[in-house]
Structure formats: C-alpha cells, structure tokens
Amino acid sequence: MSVWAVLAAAGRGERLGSDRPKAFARLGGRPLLAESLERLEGSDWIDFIVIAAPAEWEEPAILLAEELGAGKVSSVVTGGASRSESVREAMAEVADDAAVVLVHDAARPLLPDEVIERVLAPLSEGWDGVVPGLPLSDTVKRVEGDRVVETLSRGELAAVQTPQAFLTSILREALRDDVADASDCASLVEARGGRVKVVEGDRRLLKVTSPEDLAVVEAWLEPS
C-alpha cells in the first residue's frame, strides 16, 4: 500500500515581510522547505512526494531536493492561485495505484514522525480523512463586525494543523469540487459528507506566517 506526500509549498508569505516566497525563507540558514522535506523523506511512513512549488521557483525546489538527497520525490510542479488549487495539481502527479495521500504545508516545518503515524492508522478502520487538531485555551466568539453574535463551547472546537490524511480516491473526487475558498482538504472531504476523524496533533506544528513565527520555530530548532 504505497502512501503519498503532498507538500504544499507555493504559499507566497507576504507576512514575512521576505523578498522571496514563504517556502524558501531562511530558516536556520537554510530554505524553510527544506525543513519539513527532510523529516518526509526520512519518515518509513512516507513512500513517495510532489512538491507544489511557487511559479518560477519550481528549479530551485528541484535543486533543493538534490542536494539533500530527497529521493522520494517524484516531481515539483507549480502551484495554484490558492492552497487548494496547489494540491489539486499535485495530485495530478500522484499515481493512480496510490491508496493514501497525505498533505503537508510547508509552512509547519517542524514535522514530528509520530504525528504522520497518527493520522494514517485510522485510514484502515474506515474513516475517509483524519487530522491533527488542538484543544482551543481561548474563549472563542462569534462576531459580525464589531459586535458579539455568541460565545462558542470550547469543548466542541479544535485548531487543525496538518498533515492531513486521506484515501486517495476520496480526496480525488472531493478537489474536483470548487476548491478555491477552501481553508484545508479536509474541510472539501466534508462537503461531500465524508468521515473524517480528528488525532492528537502537536504544538511543535506551528504554522510559520510571520517574522515571529519564524523566530519561534528557529529557536526550537537550535539544540539545548
């Protein structure tokens, strides 16, 4: 049962504040892509990857791959206008035969191999999709405008991260679906009225999408 890695890459990072997309900020003194490829291409879980890189940056994502040996990696191709867009061209890429597709962002470099694991398993006792999520430390509210509509139960909700899997049929057919408001693929399996279950996902999954988060993530990486 071959597993494919889709890794989302073509996010273009204007938070950042860099001259350059998200993908290949400097982290730790390296492209911040090469973070979250390395930890895919060394996990046992993982048999092969398509990278959606940004328009005109597909090269330096190809390069990339080399120099650290990610053999698994079995093509780059451009991304989309959104996220989703991005993963529906690289499923183009996947193959046929493939039976479970995970999908990764690139911007959560810091991918714990034990997390993969959790949310595969579920994928072969029923279940379409499975995700990593949080318990909420917040109150959250719902507002329109300025003003306070309800006060949400925080038992209820749960902050998703990736990476985010799927049987590959299922998730084919759900980005056939118009995918462009889609905050994540799982949310498109949804629609459809798929099963998709929630794992225990992990803080070190932080979605890098400011100079802070960067900060914070390189400090983690540094060794204590």
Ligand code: CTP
Contents of the next structure:
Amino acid sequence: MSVWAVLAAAGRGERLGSDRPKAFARLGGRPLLAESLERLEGSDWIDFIVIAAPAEWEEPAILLAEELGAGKVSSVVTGGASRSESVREAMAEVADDAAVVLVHDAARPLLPDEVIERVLAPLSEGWDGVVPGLPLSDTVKRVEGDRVVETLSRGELAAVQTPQAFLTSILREALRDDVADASDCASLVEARGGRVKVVEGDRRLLKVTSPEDLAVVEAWLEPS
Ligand code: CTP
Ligand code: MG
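Alongside the form predicted alone that was just displayed, please also present the structure of the form predicted in complex with the named molecule.
Everything in the complex follows now, all chains and molecules, and the chain you saw is the first one.
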C-alpha cells in the first residue's frame, strides 16, 4: 500500500511580498520549499511525492529536489489558479494504485514526522480524511462588515492545518467539484458527506503568510 504526498507550492506569496514565489523565498539560507520537501523525503511513511510548482518555477523545483537527493519526487507539475486547482493538477500524477494521499502546504515548512503518523493512522479505521487541528485561544465572532453578529462557541472550533490525509479515491472524487473557493482539501470531502477526523495539530506547523511569520519559523529552525 503506497502513500503519496502532494506538496502544494504553487502560490504567489503576495502577502509575503518577496521578489519570488513564497516556496522560493529564503528560509535559513535555502528556498522555503526545501524544508518540507526534505522532511517528506526523510519520512518512512511517505513513498512518493508530487510537487505543484508555480508556472516558470518547475525547473528550479526539479533542481532543488535533485540537490536534496529527494528520490521520492516522481513529478513536478505546474500549479493552477487556486490551491485546490494546484492539488487537482498534482493528483493527476498520483498513481492509480495509491491507497492514501497526504496533502501538505509548502508554506508550512516545519513538518513534524509525528503529525504525518497521526493523520495517516485513522484512515485504516474507516475515516475518509484526517486533519490536524488546534484549539483557538482567541474568542471568535461572526461579523458583517464592522458589526458583530454572533460569538461562536470556542469549544466547537479548531484551527486546521496541513498535512491532511485522505483515501485517494475520495479525494479524487471531491476534486471533481467546483473547487476554486476551497481553502483546504478536507472541506471538499466534507461537502460530499465524507467523514473527516481531527487529530492534534502542532504549533510548529505555522503557515508562513507574512514576513513576520518567516522570521518566527526561521527562529524555530534547528541549527545545522
Ligand atoms: N498554493 C498553490 N497554488 C495556488 C495557491 C496556493 O499550490 N494557486 C499553495 C501555496 O504555495 C501554499 C498553500 O497553497 O503552500 C497555502 O496557500 P497560501 O498560504 O495562501 O500561499 P500563497 O497563495 O502563495 O500566498 P498569498 O495568498 O499571500 O498569495
Ligand atoms: Mg493564497
């Protein structure tokens, strides 16, 4: 039973404001993409990797994989207009006999192997998908413009991260829908009535969005 990983790295990184796509912004002297790629390559849970790269950045992604000796990378595809469309493009390169697929944001460079293990395990217990989530510390309100409409019950909420794991056939089906507005893959599976489990996430999986986030993740990098 082979496990495939899809690495979504095709975003522009507009909020980071670098002179290059976010996956190639510098983190600890290397492209940000190197961090998650190296961790997937080194994980005993992962057999093959497909990278969705920004247009014009496919070649640098291939070269980076070669430099890292990332032999699990089976292909690099050109991403789409949205995250889910990039995942859809990458899924086209995932083998038909792949039982399970793990989808991860390159924007979350620090990928602990324990989390990979945590999201994969429940797939053999009847779940269609598994996401890592963390409790919220802030109070969350629904707003319309500047007016507060409702205060949500914090105990019922989780901040959800990647990697997210799915039965391959379920994710493929879900990606046939109109996916442009989906901010994660699990929401597509949920929308079709799929059973998605939440397991404990990890603070280190912070998504690099702004320059401040990049500085935080850089400080968390283990000295090499
Ligand atoms: N992503 C992707 N293809 C897209 C858009 C996003 O593969 N068309 C990926 C990004 O590379 C990132 C992840 O999805 O790893 C989460 O997206 P986000 O953090 O929003 O990254 P960007 O879209 O690059 O950033 P921004 O929204 O600031 O432009
Ligand atoms: Mg984005």
